[in-house]
Every structure is written in structure tokens, then in C-alpha cells.
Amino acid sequence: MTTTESQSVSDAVTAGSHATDIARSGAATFRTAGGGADEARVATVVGAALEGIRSAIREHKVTYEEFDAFKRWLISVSDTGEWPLFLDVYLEFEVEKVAAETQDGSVGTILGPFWLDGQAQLDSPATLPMRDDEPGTPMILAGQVTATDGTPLAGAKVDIWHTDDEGWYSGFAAKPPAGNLRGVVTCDDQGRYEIHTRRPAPYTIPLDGPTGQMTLAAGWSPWRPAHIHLLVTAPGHRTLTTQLFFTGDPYLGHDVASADKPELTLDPQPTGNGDEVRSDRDFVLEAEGDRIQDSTPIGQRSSTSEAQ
């Protein structure tokens, strides 16, 4: 999001705050099976994060002045409640490639902090709720869900969330209001659904907080292209992360948070009403057995559809 002077309070502090107490609730677990981990397994994967650390201190000579910077960092990460932000941001997106190794269906990508729970439910067609005057050019996103052999998955359910044309996540700043251009919608008898909205904008992650502040120094970019959030839900298949971006972004190639894909790329096209465009896309789930029952990486099987 990016920041404005006409935002009244700090937009780390208010997405950080909303981003935290949902990671808190373990919201997120619907996207794969839970399981707590073993004494080796913590072992293991602790000791080689805590290595790679210690590693970069040998390698590069870090002084105590910088170490000291860094403990400052840390305590500021986590007074501003940008942990899911900051993890989100720069980790997400290789846990989601290890994921993705052993599923099938239309790709995925990373979640990112700015998921509500509780949103409006819609039945399709459906529009996204929004301002009597929401800016941006007016939008449809349709297509079909289906299971991997086809089939369509009737009352599927598409739950979407993007920004707003000025970059704003609903809830996670003062502005727009609670639920704007949020929905969860239920797809026809055929598993098509169709959603009215708004195009998004490219937003930068918060500049005022530290992880912006981390990203600022280091001279990386801190923007994210435009793009839509979706989980794609239907009973006996996996949830489908995932999100949509669009052709002709300047940011795309450079997400600072490497979720964008040529795969998930659209390219609405004029409807001939006023300025609205569309984009249709389709998608594909995975039984929930299937990948219980084959557990061999994508790359090393013949799979039984092409993901969209």
C-alpha cells in the first residue's frame, strides 16, 4: 500500500496490528494439512536457518554496531505486528514452491497477509460490494472451476480480495471502508462463476514500517504489481492460492515479493460497455486424495490435466 499524508494512522501499525492477530488465529492452515513437528524435524530446520545466519556474520564480517542494528530491527518487527508482513513478503513464496512440487490443478501462489475472514457471500453473477463512487475502470472476472478430469465443480466458491485504484487493502488501513472489494463467491450449477469489480492498482508494501524500511536501505524495489487475490474452494479438493496479475505492468518481474508468474497473467479486453473490460479464467482443483496417494513430484509424473 502506499503511503499517503492523508492517511491519519501509520499503515504499518494498522496492517501489521490486523496481519498479526490473523496469523495468531492459525486462519491460514486451510491450505494445507497441519501436524506439529517431531524434536528432529525442529532440530533440522531451525539449525540450518540459525546457520545460514551465523554464516553471513562470518562471511561478511558483521560488527557489533550492526548486529546491535539488527536486535533494534527485530524489536521494531515485532512492535509493529509486521511478522506476517515481513515473513509474507520475503519467505512465503519458497514454501509455496515446495507445495507446489506435489499438486496438481491450476497454479498457485503465495497467500500474503491481507486475507479477511467473514466476507459478504455472493452468488454469481455477483459484484464485489463498493463505494456508490468506486474509482477505477470497471472489471469482470469469469470462468469455471472443474475438477482435474473436467468434471465442474457445482457451488465451488471464489474468494476474492484485491486493492482499491489507490493501492488500499479494506481493513488493513483507514481507508476504504470494511469490506470493500471483498466477496466470497458461490458458483453456479456448472461451476462458472462471474464477479463484477474494480481493476486494482500496484501498491508498495508499508514504507513507514521497518520491513518497507529493511527493503528501502538495501535498494530493493519495494512494489508490488497490481494483481487479485483468490482461494478457489469446493468440497473434496484442495484449496487453490492463488493470484491474478495483468499484462503490460511495469512491476511485473520485479514483485518484492516474487509471487507474480507468466502463468498467472491476464489481459482483460474491452466489453464494448464504456470502459469495463474482462478477463476470463478458469480453474482447476485437485482431489484432496490424489495428493495424498501420489506424493512424486509433478516434474517426475505424467499428470492427468495441464494447470491453467
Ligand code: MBD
The other form holds:
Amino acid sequence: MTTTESQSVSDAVTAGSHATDIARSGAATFRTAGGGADEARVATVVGAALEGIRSAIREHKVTYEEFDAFKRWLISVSDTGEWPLFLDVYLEFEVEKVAAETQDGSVGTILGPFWLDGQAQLDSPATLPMRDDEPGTPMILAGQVTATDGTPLAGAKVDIWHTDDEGWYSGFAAKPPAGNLRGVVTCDDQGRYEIHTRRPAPYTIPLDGPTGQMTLAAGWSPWRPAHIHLLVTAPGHRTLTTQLFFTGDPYLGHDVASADKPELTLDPQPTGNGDEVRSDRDFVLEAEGDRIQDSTPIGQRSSTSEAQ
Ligand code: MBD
Ligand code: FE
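What's the form predicted together with the named molecule like, now that we've got the form predicted on its own?
Okay, now the whole complex, with that chain kicking things off.
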């Protein structure tokens, strides 16, 4: 099944099956070289994870009815392809926090399940692919990519994706056309970029799938604040995975994916051109290899030259 012929299936399955295909292919190889399988590490981490679940069973006197419901729920996460969604919403932020302890450069946050490879390659200033009548407030995002010592990174790339004004991602919902509001923008020779797009809307995870159903069953909010996803890359530098949010968003601080951070909030201002708004945001990338052997958390190092 492709995502474009899926009007008849649920939102959960439309988003989930494609995200599962991508996760299975390991397309997000910019991030890691893959996990190790050292026996002691498996025993420690898997053992601790299992013990967390066993202790919940003991402490809260989980019944056979609940255990069977849990089995059915897990099977449904597989059937709907929601493993990437569930894992990225409820666990990725903790993995990102661990990674961030030893990272320098701009503040990052989680990747999430909706990045796509092979999108439109554009030169700055760029307008993202969009429909003729693309709804929403016109927005410019602009800035400069530098190294931690302030050197502009000529030819850096800003890979950007976000929802439309109704909260739908192209490639994962039936409505927006393929490639809508996605692109990879090459910066100029001063590392500067300028991207013309539409302001995204807050997003709820699919409510008809097991992740959304579990969220609602617990009485938790299924919403993410409106956000723009970015991967900022430059040769010889660690790829920055981040998101940008908006001042005043009612879901800030209540993100179902726990991925919003105060450092990542934009406050777009009117440009005077109709209802268009603009935000400026610079990105700092750390050189690759710089820190790989140093597992000391950034805040605990003796060096005084850390970037923001
Ligand atoms: C999203 O749009 C998202 O960014 C994450 C992390 C999880 C679910 C939906
Ligand atoms: Fe998202």
C-alpha cells in the first residue's frame, strides 16, 4: 500500500506504514553507525528495561486481563506500523538528552518519525514546494550556519520539514501532495539561508491508532506544539537535529513528545508584506570527531570555550 492510495484506511495506518518502512531501511544513517551487541551491555540495558516493567506489575498488582490487553495493544502497534511513532513520542527525548550531554553547538531535539530522504534540493533564498493556494501565514525563516569558532560554513545544508496549516505532514497523510513543505536548502558562501514557507499548525498524533488510544486512555494530551523540523549539515561537522517552536503556543511545555525546549522558541515578527512574518535563527555546528572520545558532560568540562 502506498500512502497516496490510502484515503480508505485510518490516519494511524497511513502515517504508520510509511514510517515503519523508513525505520526498517535505516535511512536515517546520518545519526549513528548502529548499536553494538556487547553481551554485558545487552544484559544491563535490556535487564533494566524489563525490570522496570516487572516492578510496575508488582507495585500496581497488574491483572491477567491487563496483561492480555497489553499483548493486544503491542500487536496492534505492529499491525498499524506505529512503532516509530510510539518510540519517538514516548522514548526518543530521553535518548536525545543522553546524546546532548556530550554535544557542543546549537541545542538539538528529537528527529521524530516523519523525516523523508530525497526531497527538493533548493538554493537560498528558497521557497519550499507548496500548493498554489497553500493555506496559512506566509513565513520566512533565515539565518547563518557557523562552526563553534564562528567561522561561516559555506555550502551548509538546511533540511526542513513541517506540517501544513492543518497539521498534516506530506508523505504521511493523504491530503498534502508529495514533497509539500519539505526541502533541502543550500546556504550561500557565508553560510546564510533564507526559506520562504507557511507557518505550521499544532499537531495531534493519530487518535485512531494504538499510540493515540493509549494516550487518550491515560487522559494525556495527544498534542505537539506547532514546530519546524531541521537537519543542519556541513562537511566535517556533526549533523544538528533540531526543531523550532513558537512563542505563545498553548501546547508549549505540554508536548506529548516532550521535545520542546525554551532555547528553541521563535517569535516571528511582521515583515510589513501582507500578513507575512519572519524569524531569524543561526545554527552552530561542532566539528566531527572533536568530542567523540570525551564522555564528560559539557557542563562538567574544564574548558571555557563551549558554544551556546
Ligand atoms: C511529530 O510530528 C513529531 O515531530 C514527533 C517527534 C512525534 C510525532 C509526531
Ligand atoms: Fe513533527
